[in-house]
Structures are given as structure tokens and as C-alpha cells.
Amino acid sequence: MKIFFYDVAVPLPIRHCFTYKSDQLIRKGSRIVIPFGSRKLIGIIVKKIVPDEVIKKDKSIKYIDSVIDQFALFENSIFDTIIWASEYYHHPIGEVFQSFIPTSLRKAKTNIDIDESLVNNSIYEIEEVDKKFGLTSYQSKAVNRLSNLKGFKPALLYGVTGSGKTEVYLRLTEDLIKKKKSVLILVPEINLTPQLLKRFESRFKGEIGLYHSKQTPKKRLNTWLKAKFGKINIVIGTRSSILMPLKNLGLIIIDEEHDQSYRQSDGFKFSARDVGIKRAQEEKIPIILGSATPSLQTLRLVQEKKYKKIDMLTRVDGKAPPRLITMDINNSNMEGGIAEETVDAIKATLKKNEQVLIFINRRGFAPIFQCGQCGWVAECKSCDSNLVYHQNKNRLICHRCESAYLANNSCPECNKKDFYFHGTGTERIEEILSNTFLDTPIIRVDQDSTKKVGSMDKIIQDINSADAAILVGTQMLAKGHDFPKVTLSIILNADNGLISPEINALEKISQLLIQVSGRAGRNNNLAKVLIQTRYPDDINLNKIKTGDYLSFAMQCLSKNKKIGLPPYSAMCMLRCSSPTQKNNINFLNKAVRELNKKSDLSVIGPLPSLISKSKGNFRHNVYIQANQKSQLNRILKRLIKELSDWPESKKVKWTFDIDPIEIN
């Protein structure tokens, strides 16, 4: 009997594969059941190996118990992308595989029945009535240029807000569907999927797949299987769908490519945009990165002519973009973070039967709940953060670990019942406006108001059916939505971005302000955006308010190049957490000593994270910067081999965060 030997990835935080044997020839990417200590685990075949004599004689090598499926979960291009991601992000291979497997397949040990409902070819008909509006000259040029891309061709579709990027996506998808090819479209937020799905369903008569984490495991598995076996050829999803196994994939579209929601910050830390680019390279297909505020990384690659750039510089309705106006609030009368002048502007807009959008990037009622007598402040027991008061639930909630406590009736320090609320969140803004504008609908859009299934659909419906109304929300309100009746956008807490200690703060705040401004004036030349600020003379704010994002971004690029910051250098954070600060410091100090032996590295730390404690663990970081990514990767690979053997590493949880977005 012939015996085959395999490297197998296990779903554990272990950075190497394990050798198993079988009398079956098994395809790489297949799920198998293996004995692992006293447990049975579901592993993934990474490769068949040619054993040397030592392995052949090793009696401890265990047999694979069974092969679960009659097909491999991952075809070559996706499989190779996962291997690349594990190496690039320096993350355990088994956990990387797990990240791109539907939840049901991570646990199920039974075979999947492949019936006719999965393997029948998809059929799509084009609803020509939905194409009643012609393309603008910019849209037409974009469709022509993008449809002619062949092979691996990354392209930036730079379109100002309201320029009609979605229509370009629809036309390109139509062209590929007619050629019997598939298309994968990513959006940064789950709450953007209903609107985009509706647009695609209006254009294509046929099943369109939807894939995101708020779906039931059964629905996600169903979409995944239908995509894999050719039942559906169009999938819309969030970052978890980036390696969706579509048959005959012809195009990947990453909408709002700059958005930081494409970055996963817990567990396996990866960028869906960058993984998508790698997948497109493996598939030898084009990938389109759409944005009105492209990331500095993408703009640099355009500069270097590695990416094409297609411009859409006018709105589809021909209207001018809204004016960005800074409002000096240093001497203003304020109520809950809203200036008296801002209230007047809201009144004037509502009188014209138009809508107002108010952006504040903080949910809840107030971020500080404090005793007015002794100064006690409600703090999370597990995190280094204040508890946020949520009035609707009468709860104090930690926005780090989501621990919730009943709001105190009396102070635990002095037993007084004299509490004050400091700061403002979406709930407080909603209450203030409801008391001021008694007959006007106030529609709140944040994580709390959109938790229930279908809640975002209902909110969008309410917004579109209302006349005069006030929309209050966090970033999820500012991203990608089309609100044609909004003629005034108000930004309450822009100053936080201007004075942020983050290295990439200016890139973030400029993108945010332009994106929020893009929600206003889709059908109105007189639309405007008010930015409340205590820094009206800030040089960067005055550049941003011109509305010329590209010009400001190019200045940021030039500055970063001069001082050697990303995207002109490679950056990594060695992140460490444990129940004691001492263990973190000991481990990271030892790592720093090793890294400092490399004279061509910049190493800073160890330093506590901005939120120094989260979920009961202290958090510390070491900042590592190199001139080239290849250089950084080589150094980290060697460092990992040493770190894993240190006694200090057994007392902490450590990870590498490659190309981090939180850089304080």
C-alpha cells in the first residue's frame, strides 16, 4: 500500500504545519479530519511532501482520519493568495485559512451535498429600462478604458462624490456577464450593501450573492457554495468576501478603496484591498479601486505608473460640489456640542423643506459620566477607558469590550446622586434637536440604531420618504450613501482629527471631511458643509476646505517622502498584550535589543498603546520601520524564529501588525 505524506495547517495560533500521512491522494486546499493530541481537528492540506528516510521511519506520524469533501475548498489562485497573506502579514497559516472559510465549514465534519441547485449555470438578463439615463462623457470614457483592461491591471477610478461610479461598475459587470464571467464587488461597510444590492438587482434579473458577517451562517455558506459551483456570478460583500471562490472571475471592484474598514484589526490583521490586489495578480485579471479620496498608498502607485488612473471630475447632474465653510465656535453659545449659529443654519434649511445631515463620530449620549460632588468618573473594569452613557438603555457601556452596566443611582465614592454628563454623542444630539425641532423627523444612524436585521433598509426608506428631516450619525452615515434631499452637512467634531497624535491623521481627516461633504447637494447647487472648529486658522483645515482632495493628498505625499514615512517606507507594529505590564515590557525589551542589531531599522518602544488596557489585558507596542518591505519581511522572518523560543513569549500574546492604520 502506497503512503502519501502531507503538510497540514491546523486552526490554531501555530506558525508551522504538521506532517500527517494517508493512503489517499488528496488535493491541496481540501478539508480533512486529523487527530491532534486528544482532540479531533479540521485541517487543510497545504501540500504533498516528498518524505526523506527519517520521515518514512518516523512511527509517530499519525494517519489522517478522513477527507471531508470530494472537492478542494480553495482553487490554486485563492490558495496561493492565502499562502502569500500568511507570509506577508506573518500570521499563523491555519488561522489565515480559517479567516476565509465560512463559519459552517470550520466546524462541520459532514460532506456537503452538491445538487443541481448549486451546479446549474447562472442566467442573467439585463433590465434595459434601468439604463434610461445616458452616461456622462467622463462615465463613458471610464467604461471604455476600464473594459479594455486585460490581464493583471490595477486601476484607480478617481471619481468625485456624485460622479456616478456605481453606474460604471454596473456597465462593466454587464459586459463581463455577457462574456460568461464573474464579478466580485466589495464595499467597506455592511450597511452599504442594501443600497448597492438594490441597484444591481434593478439592472440584472438573476440571483446576486450577498456575503457579510451579519448574515446567518447558513446564508453565508449558501452564497459561498453557489459562487464556487457557478450558480451565481455576481457577489457583493465586505472584506470577508475578498477570497470568494467565484468561477471564471473576470473583475474585482473595491469601492471606497481608501476606507479603513477594509482593514481587520483583531486576530488576523490584514487589508482586504491589498489581499484583493494580490488575488487579482494570481488570477491575472483587472482590479478597480474606486474612491473620491484615494489612499496615499494608491496615489503613490499611480505616480509610479504601476496603477492606471481614470478620472471622473464632475457630478452626473452637472451641479457644483458643496462649499466647505469653517465656523469659528470659540465665542459661540453651545448646547451639547452644537453652536447657536449651527442651529440657525438648520432652521433655514428645514424652512426650504430640505434635509440636514449632522456628523459626529461618537455614539451614545455622553462619553463621560461623572459625579458632580467628588469627581468620580465611571470607568471600565477591564479597559483603560471611560464608560459611555447610553440614555436609551440607561446603561454605561465600554466601547472597547462592550461590557455594560446599569447606570448608577448614587456615586460609589461619596454616595451622592449628583451626576454630570460631559461630551456629546449621537443620542444627545438627537435629544437636543428633538426638543428644538418638535415637528421634524430626527433620524439617527449609528451602530446602536442599526443592530437589528433590516434596520438600515428601514432607515434609508424613512430618509428617502421624508421631506424636511435631520439625519444624525457616525461614519456609517458618511460613507457612500446617496441622500438627494440633503443640502446641508454639519461636522461637529472635526478638531479631533486635526490634533490627533496619529501619524496618518491628516490623511484620515481630509478623507472624512470630503466624504461627509459628498452626501450634500446631489441635486442642489446651493448645498454647503459647515465645519465647527476651534482652529479656524489651521493651515491644513484651510487647504482641505477648498475641496481639492488630490492637491492636499499630493502635499501629504511630498511631506511623507521627505521625512521617510509610509508609503515611502515599510512599517510594522509589534503588538503585545498580557495581564501584567511587566511581562509585556520584558518581552518587548528583548525584541528591541535584537532589532537594534540591525542598523538600517528605526525602532521605537516599548510604549503603551493609546488605550493601554483592553479586555483585562495591558497593551504595549514597538514601532518598527524599514526602507523597503522586502527588507522588513526578511528581518521579521528571522525574528519570529527567535521570539517563538523565548521563555518571555509564553507569558504574552504577541502579533505583528503590518502596514498598521492605528499609528500613535
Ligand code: ADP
The other form holds:
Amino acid sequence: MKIFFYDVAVPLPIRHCFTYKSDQLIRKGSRIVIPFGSRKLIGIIVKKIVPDEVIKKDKSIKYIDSVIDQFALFENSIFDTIIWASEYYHHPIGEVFQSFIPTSLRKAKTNIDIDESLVNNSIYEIEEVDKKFGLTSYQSKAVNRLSNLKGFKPALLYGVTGSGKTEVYLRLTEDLIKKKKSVLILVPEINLTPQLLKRFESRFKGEIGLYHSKQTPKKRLNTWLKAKFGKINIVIGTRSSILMPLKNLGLIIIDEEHDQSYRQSDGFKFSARDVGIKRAQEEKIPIILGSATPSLQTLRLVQEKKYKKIDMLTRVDGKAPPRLITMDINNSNMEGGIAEETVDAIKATLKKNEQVLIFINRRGFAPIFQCGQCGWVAECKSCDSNLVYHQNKNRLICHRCESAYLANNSCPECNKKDFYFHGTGTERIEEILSNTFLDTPIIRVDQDSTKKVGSMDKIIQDINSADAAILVGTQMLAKGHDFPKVTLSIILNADNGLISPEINALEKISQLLIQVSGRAGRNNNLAKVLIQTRYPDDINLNKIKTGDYLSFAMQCLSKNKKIGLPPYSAMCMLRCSSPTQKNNINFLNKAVRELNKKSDLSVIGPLPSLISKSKGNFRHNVYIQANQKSQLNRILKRLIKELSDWPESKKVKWTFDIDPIEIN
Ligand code: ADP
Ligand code: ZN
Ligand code: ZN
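Just the form predicted on its own so far, so send over the form predicted together with the named molecule.
Full complex below, order starting with the chain above.
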């Protein structure tokens, strides 16, 4: 009997594969059941190996129990992208596979029947009546140029807000569907999927797939299988859908490519945009990155002619974008973060029967809940973070671990009942404004108000059907939506972004300001954005204020080039956590000593994280910067090999965070 040997990835935080054998020839990317210690695990075949004599005679190598599916879960291009991702992000291979397997296929030995419902190609009929308008000249140029891309070609579709990017996506999809190819479209937030799905469904009669984490595992599996076996050819999803196994994939579209939500920040930390680019390369297909505020990384690659850039510089309605106006609040009367003058501006807008959008970066009522007698501040028991008071629930909630505590009637330290709030969140703004504007609907849009499936859809309907109204919200409100009746947008606290020490703070704040301005004033020439600030003379703020994102971004880019910051250098955080600080420090100090032996690296730390304790564990980081990604990659690979054997590394949990979006 011929025996075959395989490298198998197991769904555990282990950085290498395990060898198993079988008398069957099994394709790479297949799901198998393996004995692992006393357990049975589901593994993925990574490769068939040519055994040497030692392996052949090794009695400890076990047999694979069974092959689960009749097919490989991952075809070559997706398989290779996963291998790349595990190497690029230095993340355990089994866990990377795991992140791209629908939950229902991860543990249970689900058998899949490949029946008619999966394989019969959907027929997409194009609804010509949905094409209500002719394309603008920018749009038709964009469609022309983008549909002529052949092979692996990343292209930035730089379209100002309201320039009609979605229509371009629809036309390109139509083109590919006619050629019997599939299209994958990613948006950064679950909340943006219903609208986009609607746009696609009114253009294409046929089944369109949806994939995001708020769906039931069953629904997700259904989309995944239908994509894999050719039933559906169009999928709209969030970052977890980037490796959707669509048959005959012809194009990937990443809408709002600059958005930080494409970055997964816990577990396997990856950027769906960057994984998407790798996938497009493996599939030899074009990928379109759409944005009105492209990331510096993408702009660098455009500048170096590695990406094409296609412009759409005017709104479809021909109107000018809202003006950005700074408001100096140094001498203003403030209540809960809103200046008196701001309230006046809101009044004037509501009087005209128009809507106001207020952006604030925090949900809840107030981020600090303090005793006025003894100074006690409510803190989470398991994290080093203040509890945020949520008035609606009358709870103090930790925004890190979501633990909720009753808001005490009396202070746990001094027993007095004299609490007050510092800072402002969406709920507080809602309350202040509802006291001032008694008859105006105030619509709050944040994680708390949109928890239920479909709630965002309902909110959008409410906004569109209301006349004068005030919308108060977080990031969610700043992204992608189109609120035609909003003519005044207000940014309550842009200063945090302007003075933040984070590496990409300016990139983020400029994107935010421009994106917020993009929500408003479509169809109105007088729309404006008010930015409350204590730094009205800030150079950066004044540049962003001009509304010319691209030239501001290009300036940031050339500055970063001069001082060697990303995207002109490679960055990584070695993150470590454990129940004792000493273990963290010992481990990281040893890592730093090793790293310092290598030349050309800049290594800082160990330092405590900004939130130095989370869910009961202390957190420390070391920050590593190198000139080249390839150089950093090589050094980390070597370091991981060494540190896996250190006794110090056994006492902590450590991970690498490659291209981090936060350095804290
Ligand atoms: P973007 O994503 O670039 O901000 P959208 O794709 O959301 O813009 O388009 C904004 C609005 O303009 C949508 O309501 C869309 O239906 C409409 N629109 C798109 N193209 C045209 C066009 N050529 N003429 C008129 N309206 C258009
Ligand atoms: Zn007290
Ligand atoms: Zn907590």
C-alpha cells in the first residue's frame, strides 16, 4: 500500500504544520479529521511532502482519520493568499485558515451536499429602466478605463463624495456578468451593506450574495457555498468576505479603501484591503480601490506608478462640496461640548426646515463618572479604563470588555451621593439638544442605537422622511451615507485628532473631516461644515479646511518620506499580555536585546499600552520600525524561531501586529 505524507494546518495558535499520513491522495486545501493528542481536530492539508527515511520510519506520525469533503475548501489562488497572509502577518497558519472558513465548517463535521441549488448558475437580467440617467463624462471615462484593465492591475478610483462611484461599480459589474465572470464588492461597515445591496438588486435581477458577521452562520455558509459552486456571481460583504470563493472571479472592488475598519484589530490582525490586493495578484485580475480620501499607502503606490489612478473630480449634481469652516471656541460658553454659537447655527438651520448632522467620536453619555466629594472615578474592574456612563440603560459600561455595572446611588468610597460627569458622548448631546429643541426629532446613530439587525435601515428611512431634524452620531454617521437634507454638519471635537500622537493621526482626521462634509448638502450650494476648535491657527487644520484632500495628503506623504515614516517604512508592534507585569517586561526585554543585535532597526520599548490592563491582563508593547518590509519580515521570521523556545515566551501571550493602525 502506498502511503502519502502531508503537512497539515491545525486550528490552534501554533506557528508550524504537523505531519500526518494517509493511503489516500488528498488535494491541498482540503478539510480532514485528524487525531491530535486525545482530541479530534479539523485540519487543512497544506502540502504533500516527499518523505525522507526518517519520516517514513517515524512511528509517531499518525494517520489522517478521514477526508471530509469531496472538494478542496480552498482553490489555489485563495490557498496561496492564505499562506502569504500567514507569513506576512506572522500569524499561526491554522488560525489564518480558520478565519476564512465559515463558522459552521470550522468545528462540526458538516457534510455538504452539492445539489442543484448550489451549482445552477444564476441568470442576471439587467434592469435597463434602473439606469435613470446618463453617465457624467467622468463616470464614462472611468468605466471605460477600468473595464479595459487586464490581468493583475490595482487601480485607485479617486472620486470626490457624490461623484457617483456606485454607478461605476454597477456598470463594471454588468460588463463582467455579461462575460460570465464574478465580482466581489467590499464595504467597510455592515451598516453600509443594505443600501448597496438594494442598488445592486434593482440593477441585477438574480441572486446577489451578502456576507457579514451579523448574519446567522447558516446564511453565511449558504452565501459561501453558492459562491463557491457558481450559483451566485455577485457578493457584497465586509472584510471577512475578502476571500469569498467566487467562481471565475473577474474583479474585486474595495469601496472606501482608506477606511480603518478594513483592518481586523483582534485575533488575526490583517487588512482586508491588502489581503485583497494579494488575492487579485494571485487571481491575475484587476482590483479597484474607491475613495474620496485615499490612504497614504495607496497614494504612494500611485505615485510610484504601481497603481493606476482614475479621477472623478465633480459631483454628479454639479454642486460644490460644502465649505469647511473653523469655529474658535476658546472664549465660548460651552455646554457638554457644544458652544453657544454652534447652538445658534443649529437653530438657523432648523428654521429653514433643513437637517443638522453632529459628529462626536464617543458613544454613551459621558466618558468619566466621578464623585464630587472624594474624587472617586468609576473604573472597570478588569481593564485599565474608565467606565462610560450610559444614561439610557443607567449603567456604567466598559468600552473595552463591555462589562456593565449598575450606576451606584452613592459613592463606593465616601458614601456621598454627589456625582458628576466629565466629557461628552452621543447620549449627552442628544439630551442637551432635546432640552433646547423641544419639537425637533433627534436621531442618534451609534453602536447602541443600531444593535438590532435592520435598525440602521430604519434610521436611514426616518432621516430621509423627516424635515428639520438633528442627527447625532459616531463614525457610523460619517461613512458612505447620503443625507440630502443635511445642510449643516458639526464636528464637536476635531482637536483630539489634530494633536494626537498616533502615527497616522493627520491622515485619519483629514479623512474624517472630508468624509463628514461629503454626507451633507448634496443638492445644496450653501451647505457647510462647522469645526469647533481651540486651535483655529493650526497649520494642518487650515490646509484640510480648504477641502483639497489630495494636496494635503500629498504633503503628508512627502513629509513622511523625508522622515521615514509609513508608508515609507515598515512598522510592527510586538504585543504581549499576561496577568503579571514582570513576565511581560522580561519577555519583551529579551526580545529587544535580540532585535538590537540586528542593524538598521529602530526599536522602542517595552512600554505599557495606552490601556495598560485589559480583561484582567497587563499589556505591554515593543515598537519596531525598519526601512523595508522585506527586511522587517526576514528579521521577524528569525526572531520568532528563536523566541518560541524561550522560557520567557511561555509565560505570556504575544503577537505581532504588522502595519499597525494604532501604536498604543
Ligand atoms: P459616491 O459614492 O461617489 O459618493 P454615489 O454613488 O452614492 O456617490 O452617488 C450619489 C448619487 O448620485 C446617487 O443617488 C446616485 O443615484 C446619483 N447618480 C449617480 N450617477 C449619476 C448621474 N450620472 N446622474 C445623476 N445622478 C447620478
Ligand atoms: Zn466619593
Ligand atoms: Zn473592561
